[in-house]
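There is one chain below, alone, in structure tokens, taken in the form predicted on its own.
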Amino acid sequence: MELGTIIVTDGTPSTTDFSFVLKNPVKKGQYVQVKNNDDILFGYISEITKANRYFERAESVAEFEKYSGMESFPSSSWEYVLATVKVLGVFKDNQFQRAFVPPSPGIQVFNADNNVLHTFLGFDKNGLHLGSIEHHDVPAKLSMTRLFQKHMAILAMSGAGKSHLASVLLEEILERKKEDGRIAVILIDIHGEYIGFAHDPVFGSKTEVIDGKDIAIPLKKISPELIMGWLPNLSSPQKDVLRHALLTLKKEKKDATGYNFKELIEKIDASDISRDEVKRALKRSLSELRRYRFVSKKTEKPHLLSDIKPGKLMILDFSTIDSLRKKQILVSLIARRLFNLRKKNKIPPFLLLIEEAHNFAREKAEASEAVSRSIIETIAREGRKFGASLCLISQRPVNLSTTALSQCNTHIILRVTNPNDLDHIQMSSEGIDSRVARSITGLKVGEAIVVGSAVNYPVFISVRDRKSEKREKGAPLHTQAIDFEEKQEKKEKAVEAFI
């Protein structure tokens, strides 16, 4: 479509910006191409005014204004609409370069050609598909291996649709043919709201939920180094007793199907390479993972090497568990081992997705309170050369690991709208301009900015509606209230009754 008439203004046209003259209706965001010599020169609108040279002069306005007024004067014909573009680049011999020539004033502006502009944000017609782009008919496809491999995140205020887009994400992966490339999905669930893959009709044998109670771990799989990741106060004596009692009881136990906490307590009163208070102390430290109850004799679940299939997604379940320490010890047991078996090529390539990041990979936190974040980094660091993906959701990115989020090389972000997370956002993300900055506080919900590795410039997309059952755990607000009194009707009756 033609959409007007390139014009000469102060400084434009030039080889960063143009305006043009409208003849038929546009929006801001909207991208343009302008056929430039033998090439086609290809950008943006980056605003849209209106001007009426009867107005331009505001003494005069308001000199008529005392008197007869404007309505005499016909002003409406001389009114016209002006659209300033942004220009990113030249699109010549199927790729794109930038422009060293500025387009001529009075040819004519058109609406980019949804092939040209395909290719020009890196879509990949096989990707996976999470909407389209705003003001075009363009589907927004993209490529599996830029969006995972070196990681990503999605951020956002509450209730702006960080869950829903999730929801897309791991649809278009579930729906993948294994001659397009599958992965494995591992999905930290806090809140048991994507429980309802288990029981959709197309996605639902894809799917395995694990109640985080049912988590489990035989202890002679636990090495004494993870143990004291996850109790980061030891002293060095405690250490070397905790150290010596597990090689023993491994080296003991070589042929037995396991041992227990009780046993390993055992080994530790036994040991003669330390004092009785150290000991205690230490003990005392192991009570707590004891209480735990996921460190077994025999038992173990999931089973990862089983258990981790392409295609297949795994949820684990945390909405049962109160205590965020020992969600932080589980997130950090199921990572390291994923990614250690991963490196060993034992399990297919993986993309862990965890579900309120900040809680397991804090910026500001005692080595106590964070015992997850060490992997989690490590992962963000060294995981693109095993095949082990992070995708990190967040409504707090100021509370997340610098180090992780930087890590994350493509940023889809939904609306924030707090000033320290948009300031913590545009330092951790280099894709993001001025005015992709500004943007985010008015998206609306189900609107998304992708910046980063996955595409070739900053892109507005709507996300597409969801295939998938949505069921969670937790009825809506109104539906408890009027549960609650019912119940209490109900026993007040009961009481009079008993009366």
Ligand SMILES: Nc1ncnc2c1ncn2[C@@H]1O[C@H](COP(=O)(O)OP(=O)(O)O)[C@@H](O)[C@H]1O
Contents of the next structure:
Amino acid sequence: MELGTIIVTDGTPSTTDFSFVLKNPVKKGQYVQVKNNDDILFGYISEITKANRYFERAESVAEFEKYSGMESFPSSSWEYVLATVKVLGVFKDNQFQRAFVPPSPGIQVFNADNNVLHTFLGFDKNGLHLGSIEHHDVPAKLSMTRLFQKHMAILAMSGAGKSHLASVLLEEILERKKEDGRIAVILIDIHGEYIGFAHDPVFGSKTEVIDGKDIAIPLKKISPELIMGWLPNLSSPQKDVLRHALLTLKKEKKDATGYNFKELIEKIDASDISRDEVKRALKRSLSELRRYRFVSKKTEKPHLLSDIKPGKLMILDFSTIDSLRKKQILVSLIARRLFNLRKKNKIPPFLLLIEEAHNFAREKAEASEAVSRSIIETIAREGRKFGASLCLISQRPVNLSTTALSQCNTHIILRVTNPNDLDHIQMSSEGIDSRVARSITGLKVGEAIVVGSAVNYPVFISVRDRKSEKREKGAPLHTQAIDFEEKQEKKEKAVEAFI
Ligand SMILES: Nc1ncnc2c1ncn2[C@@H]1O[C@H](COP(=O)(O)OP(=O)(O)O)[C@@H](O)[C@H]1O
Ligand SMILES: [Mg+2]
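Given the form predicted on its own above, I would also like to look at the protein as it appears in the form predicted together with this ligand.
Entire complex below, previous chain first.
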């Protein structure tokens, strides 16, 4: 569609900007193209202004108003609309380049061609269909490799649609065909808001939900170093006793099916390499782990080696766990094992999706609260070589480890209004200029901007509706309230009957 004609203004048309007078309506942010010799020049509308020479000079407007008002002048027929365009590049021989020659005044501006736009933005026909782009009928299909290989982050305030977007991502991954490359997904579900996948007719067979309370690992498979990582405040003598006790157990029980915490404590008691105070302090620290009840004799759940499969989703439902420490320890355990298994190529390439990531890779944290941060940072730095990807979801990007966040090469940002968060996002996301930053506060629920390696240019998208059923744990508030009162009444009646 023809949109208008390029005009001469102060300093334009240039290789970076031009303006045109509108013939047909346009929208801010819309992509346009013009023929420039044999190439196609590409840009987006950065601003729209109206002009009318009747109103350009304050003193004449004041003068006219004094006598007869403006009604007697044909002023409306002098109004015209001007669009300013930022040039993005030139499409030539199926490739994009910088523009070296400005477009000529007088030539026609057209709406961008959908196919060219698809290529220009760096979409992939077999990519993950997350939604549509603004103003154009082009589906936003992001290349899976470009999106995940160098990790991604979903950042926004609560209620902006992060979990919704994550669900859309999951649907796309689970629906991929083998020939397009399928990865496994492990999801740390803090609020139990993804369990709908397990009940869905399409995705149910591809989903396994594991209750956080049931997660277990045999003591036999836990190294002394892992425990020391979970208990960073152990003293050196305590560490020695622990290492010694674990290694002795391992040697002695080589042929046994396993051994439990009680046996470890007995070994510590029996150990003669340290004083009793040291042993007592160590046992006190270990009692914390014991209380969390995930160290077993032989039960292993999930069994990552056999349960992680391409095109399958494993949801770890943490909504049943109260202690943040326990959640962090479990994340460190699972992430570490996933990464090790992946390095040995024993499990398929995977995506580890972590909700509330700021709680697991916190920027400033006490050692005891940072147990999962180091493995997340390690995967963020080294995962790419091994096909181990992260998707960090957070409504508190300020608290998220900068090391981890800076390794997330694609950011999908939904609505954010807090100025601190906004500043932080702008600093940590390359490709967010002030234009983009300003638009973030104006985004509506479900609208997002994608920046980074998954796309060639920052692009605004509306996230599509989800296909899977949304099902949340816990009844709605009003049902809970009714339930409570009914139970209470029953109790009272029972008491009355008794009297
Ligand atoms: N793209 C969208 N289309 C339709 N509804 C959406 C979209 N994104 C979010 N919502 C709805 O908005 C609400 C908040 O979304 P949610 O994903 O839970 O936000 P967050 O995880 O950021 O707190 C939910 O009820 C969700 O269904
Ligand atoms: Mg959420």
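Positions refer to the first chain, counted from 1. Because the structure is predicted, anything quoted here is derived from the model rather than measured. Take the two forms, find the largest set of C-alpha atoms that superpose within 1.5 Å, and that set is the rigid core.
Relative to the superposed rigid core, the position of the CA of Q488 differs between the two forms by 2 Å or more.
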